[in-house]
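The chain below stands alone and is given as structure tokens, in the form predicted alone.
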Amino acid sequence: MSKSIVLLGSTGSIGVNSLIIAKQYNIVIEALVAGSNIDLLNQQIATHAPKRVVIANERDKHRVNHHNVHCGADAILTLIEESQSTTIVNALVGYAGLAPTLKATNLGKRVALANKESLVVAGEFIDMSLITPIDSEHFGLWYLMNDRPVSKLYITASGGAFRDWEINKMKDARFSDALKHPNWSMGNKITIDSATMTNKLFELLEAKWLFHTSNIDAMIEKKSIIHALCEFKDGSTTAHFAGVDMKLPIAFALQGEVTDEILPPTDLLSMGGLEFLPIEAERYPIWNIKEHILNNPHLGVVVNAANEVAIEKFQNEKCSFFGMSDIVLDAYEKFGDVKASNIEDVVTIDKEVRVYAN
């Protein structure tokens, strides 16, 4: 019997590719699940044949070219719920995607995860044997780990859109600015997280919960060619390398094992050096909490909050690009007693941080 899965998030570059590897694998797509990209999302559908499509908003509705269509978050969750797949790919953006990721472990489902959010925000609360992540850093350190005795875990970053500018024209750049990664073409949010490296601390957040434990640490890679290092207790240090493509994360999250090329192999010739520079605070403020966070993982959903307030008030002119650090940093001091000791509180602390941030 073909394996099947409900993919949410499926008009971005991680449903996408989801989906060319679902259709190399012979996996059905019982349900996709998207935002307000109708036009491409209805070029999935004549492509994959679902049997149940969620979308964000009524308006669209009309629009899909589907008989069975639903709309909004509490419908993802339904969907879940009613679908008969036992893994749920979940690239769905931001604090949106907890729900759902909580939803599906609850059930016992497996979660192919590439919602950041829900481990930062909430991973005390989620059942870690049930995620496999969809992402290079972490698939990484997986494939590398292999059940050998470590003594520390690195992963890389790109150093984002404003790596080489001076520090001094940092503070007058704007949104278009922060959206000209130099590696990757990502969405909004995680490109905005990359210029900040907010996205780098939530991956070691994320490391900490799917590896247990707190010795892990980034640093820039400009190339984005290494992906993660694992540190061994015989003191060697082994490296992931692999092309600048999600697909191969996706292969293993959804077939498990794989043994086909589903990338070409790296050209190490055509390569060149390789550099690995520190992440400094001054150019990434958020970098101050990196230590302190990894010892207080339940501040992630604080964090989290802030972040996203912060990044809606950077689009919208309300704050400069440093501004944004500056309101993570001072919701995290305000907030830094807060302890959840069930996904409720998670869900109390996120909306007060919010109101405080605002």
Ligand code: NDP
Contents of the next structure:
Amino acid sequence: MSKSIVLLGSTGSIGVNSLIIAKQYNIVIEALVAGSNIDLLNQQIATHAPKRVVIANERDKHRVNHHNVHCGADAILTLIEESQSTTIVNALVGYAGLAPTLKATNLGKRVALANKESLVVAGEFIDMSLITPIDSEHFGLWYLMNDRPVSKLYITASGGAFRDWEINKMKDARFSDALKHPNWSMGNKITIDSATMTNKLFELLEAKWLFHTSNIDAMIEKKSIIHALCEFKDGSTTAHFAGVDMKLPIAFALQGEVTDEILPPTDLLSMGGLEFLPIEAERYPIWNIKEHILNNPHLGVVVNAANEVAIEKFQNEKCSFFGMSDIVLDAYEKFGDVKASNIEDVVTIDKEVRVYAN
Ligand code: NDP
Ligand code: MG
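Switch from the form predicted alone to the form predicted together with this ligand and print that structure.
Entire complex below, previous chain first.
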């Protein structure tokens, strides 16, 4: 019998790539979950023939070409509960991805997890033995690590849309400017998070939960050819090179083992020079809290909630580019003493931070 998956966020950047890999490996798509891009969803339904579909809003239901359509966040949880698939691919964006991750893991299902916000917000309360990350850096780290004793892990950052801008000019940067990522084509939220370096902060927390270490750092590698490095106790360092394409991590997350060519190999001779640069807090103010949050990862819920509010404000021109960091750092200070004891506390803290940040 073919393997089957439920795909949450099918119309997004990760979702679309997941369907390409699923087709390549004859993985059955039991169900698709999308937001409001109904045209693309209808194409996916025609190609993959899911048994069930969930969309965000009731108002779009009549446009979906399927006999079994449900709507809203609770319908996603019911779908996971009633699904036959033992793997759920979670490619939803933001806090909305947390409840589905928890539902799936509580049912003992494996989660191929692109939604890193789940780990940032509630890593402490998620059964990590059921999580396989879909993130190029964490895939790179996993690929590099072996039984040798590791001394430190590194992930790389592209530096985002403004890495080469004058800092003064960044003060007036607009949402559309921040969406111009130099290397990757991704959804809007993660592209903004790359410009502020919040994405890399989240990835450090993600690595913390995945690999059980706070001994991890990040640096800029502008070409995004090296995704991760592993420093061993003996003094040697290995680096993971791969193309700028999420299909490789997705293939491993869905298949476990991959022996076919997913991407063309890196052409070392055409690559030119490689450069590693520090991440500077002047350009990326969020970096001021890096050490503190790595030692206090339960504060991820605060940063995530404030960050989601800040992005919305920036998009609606209610705050400047650096205004986003101001909102997040202010909330981080204000809520520095909170500590969730369970998932209900996480939900409460998330709500309180959003009210405050707004
Ligand atoms: P996109 O914005 O491209 O996709 C998000 C998906 O979620 C879309 O299918 C969207 O539907 C769907 N969605 C949004 N809101 C709802 C809702 N309320 N109900 C149901 N579906 C909803 O994001 P990405 O694919 O870029 O990112 C997804 C996750 O993966 C993020 O957590 C990101 O950080 C992570 N990630 C992404 C990478 C990338 O290369 N893109 C790399 C590593 C991690 P619709 O479009 O139909 O509205
Ligand atoms: Mg990444």
